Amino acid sequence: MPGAESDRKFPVEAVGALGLAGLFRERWSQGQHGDLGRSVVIAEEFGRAALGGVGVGVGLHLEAAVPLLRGFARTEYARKVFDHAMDGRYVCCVATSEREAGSNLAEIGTKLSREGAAWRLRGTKWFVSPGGAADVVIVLCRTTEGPALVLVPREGVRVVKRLETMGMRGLETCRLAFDTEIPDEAILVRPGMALHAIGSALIYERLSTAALMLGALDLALLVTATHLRRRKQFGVPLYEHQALRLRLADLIARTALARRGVHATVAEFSAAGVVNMCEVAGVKVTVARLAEHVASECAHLFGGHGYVEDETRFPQLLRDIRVGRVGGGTDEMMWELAAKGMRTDDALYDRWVRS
C-alpha cells in the first residue's frame, strides 16, 4: 500500500485482505444500516494511518456499492457479486457523473436500450473511483422509463483515461466509456428507482468520508503537537511560543468537538435505525470544511518543512483533504440538502417576534 500514492495504482488486495478478515460483512451484518458504528471505525483508521486514497476507495466499495447491492440483488448473478465483494473477491465501484452531469444526475447520457433480447448500454463516465481496479462497474443510465442502475464487469469497461487528481493518487480515478451488451440479470435497479437507491448509498459514503478526515486529522494534531515541543526557536521549544501553543489548542479542540458529533449522530442513527439525509450532508460538508482548514493550520505550524514534500507529508495530506469537499456530493450540494431538512415552529416565532 505504501506504493499507492506513488504508483496511483489501487491496491486490491487491500479490499480483499478486509473481506477475508471478515470486517465487511461485520459491518453489514444486520438491520438496514447495518453497523454504522463499524463503518466510522475503519474509515478513521485509514485516514489516522495516512491511506487516504485507499481508504476512499475502501469507503466506496464499502459503504456505495455494497449497500445496492445487498439492497437490490434479487437475480442470481447480483448475489453472486454481492457474495464476492463482501468477501473481498470483487472490488466493485459505483459510476454515476458525466461531463454534463455532476451533480445533476437526472441529467445523465449514458443510455440503456432494448436491442433484441438483450440490452446495449452506451456511454462514458467522467469520475469513476476506483474505476481502474474495478471487478464490477455499477452504472448509472437512462431509459425510455427512467434511471436505472446495470452491474457492468471488467470485460465491458473501456478505461479512456486514467486521470491525474491532485490528490488521492492512489484511488485510480478514471475516465470509462461502456458499449456492451447488458443481460436482463445484469440489471441491479430497475428503471425509475435508480436515483433513490443512489441516494440512499451516497448516505453511507458521506458519513465515512466525514470519518476518514477527522482520522486524518487526528494523525495531523499529534504530528504537529509533538513538533511544537520538539522543535525549538529562539532557545526554547516552539510550545513556549503563546500564539503557537493556542492556535494549536483551538485547532485540537475543533476537531473533538466534530468527532464526537459524528461519532453521536452515528449512535443517534443506530438506536433509532433511521438515517437523516439531511442531516448527515450537513455533517459531512462541516467536517470537510474543517478539516481543510485545520490541515492547513497545522502545515503552517511546521513553517517551511510543511510545504517541503520529501521532509513531511503534509503536501500529500493537504492534496487529499481537498476531495472532501466534492467527492459525494459538493459544498453547495450538501447545503442545499441541509437547508431541506431546517425546522421550522410558527407558534414559537408568533411569540418571538412582534407583527
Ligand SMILES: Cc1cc2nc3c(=O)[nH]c(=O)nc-3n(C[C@H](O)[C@H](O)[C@H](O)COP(=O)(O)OP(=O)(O)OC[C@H]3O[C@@H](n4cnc5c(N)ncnc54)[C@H](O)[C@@H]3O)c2cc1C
The other form holds:
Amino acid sequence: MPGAESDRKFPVEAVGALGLAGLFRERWSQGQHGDLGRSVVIAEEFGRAALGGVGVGVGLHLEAAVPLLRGFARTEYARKVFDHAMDGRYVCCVATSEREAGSNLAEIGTKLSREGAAWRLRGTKWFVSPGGAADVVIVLCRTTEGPALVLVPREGVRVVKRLETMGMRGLETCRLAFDTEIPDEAILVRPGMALHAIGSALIYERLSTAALMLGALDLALLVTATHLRRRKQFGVPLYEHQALRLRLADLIARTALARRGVHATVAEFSAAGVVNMCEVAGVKVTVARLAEHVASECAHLFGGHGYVEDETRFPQLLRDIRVGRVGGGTDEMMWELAAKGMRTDDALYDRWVRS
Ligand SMILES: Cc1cc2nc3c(=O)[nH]c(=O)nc-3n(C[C@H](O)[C@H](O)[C@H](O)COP(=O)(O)OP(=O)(O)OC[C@H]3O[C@@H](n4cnc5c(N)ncnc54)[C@H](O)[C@@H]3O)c2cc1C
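May I ask for the structure of the form predicted in complex with the named molecule now, the form predicted on its own having been displayed?
Now the full complex is given, and it begins with the chain already shown.
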C-alpha cells in the first residue's frame, strides 16, 4: 500500500480486505448511525499508518457511499450494490462536485432526462475519489423535479483524467464523464430528495476525516518528540532548548484536547442515537485547521530535513493534510453549518447587557 502514493493508484484490495474481514458490516451493524466509534478507530489507524490517500478513499466508500446505499437502496440492483460494498467486493464512491458547482451543489449541470422509455445521464464530475478505481459511482444529477442520485456501474463511466493532486495521491481523484442510459432500478434517491440525502451522509465522512487527521498528527507528534530527544544542536538535544520543547508541548496538548473532543462527541452521539450535523461541521473544520498547523510546526522542528522528501515524510504529510480543509466541504461551508446550530438566550442577554 505505500506504493499507492507513488503509483497514484487507489489500492482496491484495501477495500476488499477490510470488507472480507467483516469490518464494514461491524461498522454498520447497529442503529441508524452504526457504530460511530468503529468509524473513528478505522480512520485514525489509517492516519497513524501515514496512509492518508488510502484512508480517505476507504472513508469515502465506507462513510459516504455506504450510508447512502444503506439509507436508500430499495431496488434489487441497489441492494446488490450495497451488499457488495459491505463485503468489499465493490468499491463505491460519490460524485457531486463539478467545474462550476462545488460548495453550492444546487448549481450542478449533470442532467438526468427521459429519453423515450429510458433515462439518460449526461455530464462531467470534477473531483471523484477514488474515481478511477470505483465499481459503482453514486452520481448527483438534476432532473425536472429536483436533484436525484443514481448508481452508475464502471461500464457507464469515462475517466477523463486522473488528476495531479497536491497530496493524497493514492486517492486517485478523477474527472469523470457520463453519457449513459440509467434504468429505473439504478435511481437510488428520487428527484427532490438528493441534497438532503447527501447532507446526511456527509456527517459520517466529516467525522471520519477529522479522525484520520488526528491519527496522522499522533504519528507526526511522536516522530517529532523523538527527534527533539535525538537531534543535537549547540551541544545538547533539541529538547533541552526551552523554546522547542514548549512549542511541542503546546502542539501535543492541543491535539490531545481535539482527540478527546472527537471521541467524547462520538460517544455522546452514540449514547443518544442522534448525530448533530452542525456540531460535526464545527468539529471537522476545527480539527482540519489544527491539523494543518500542527503538521507544519512539526515539520519546522525538523529544520530543513522536514522540507526534504529524501529525508523525512513531512512533505507528504503536509501535502496530504491540506485536503482536510476542502474535502467533504470547505472551512467556510463548515462554519456556515456550525453557525446554523448556534444557540441564543434572550433572558441571559437581558441580564448581561444594559440597554
Ligand atoms: C483531493 C480531493 C478529493 C475530492 N473528492 C471528491 C469526491 O470524491 N467527490 C466529490 O463530489 N467531490 C470531491 N472533491 C471536491 C470537494 O468536495 C470540493 O472541492 C469542495 O466542496 C469545494 O468546492 P470547489 O472546489 O468547487 O470550491 P468553491 O466552491 O469554488 O469554493 C472556493 C472558495 O470559496 C469559498 N466559498 C464558496 N462559497 C462561499 C460562501 N458562500 N461563503 C464563503 N465562502 C465561500 C470556499 O470555502 C473556498 O474557499 C474533492 C476535492 C479534492 C481536492
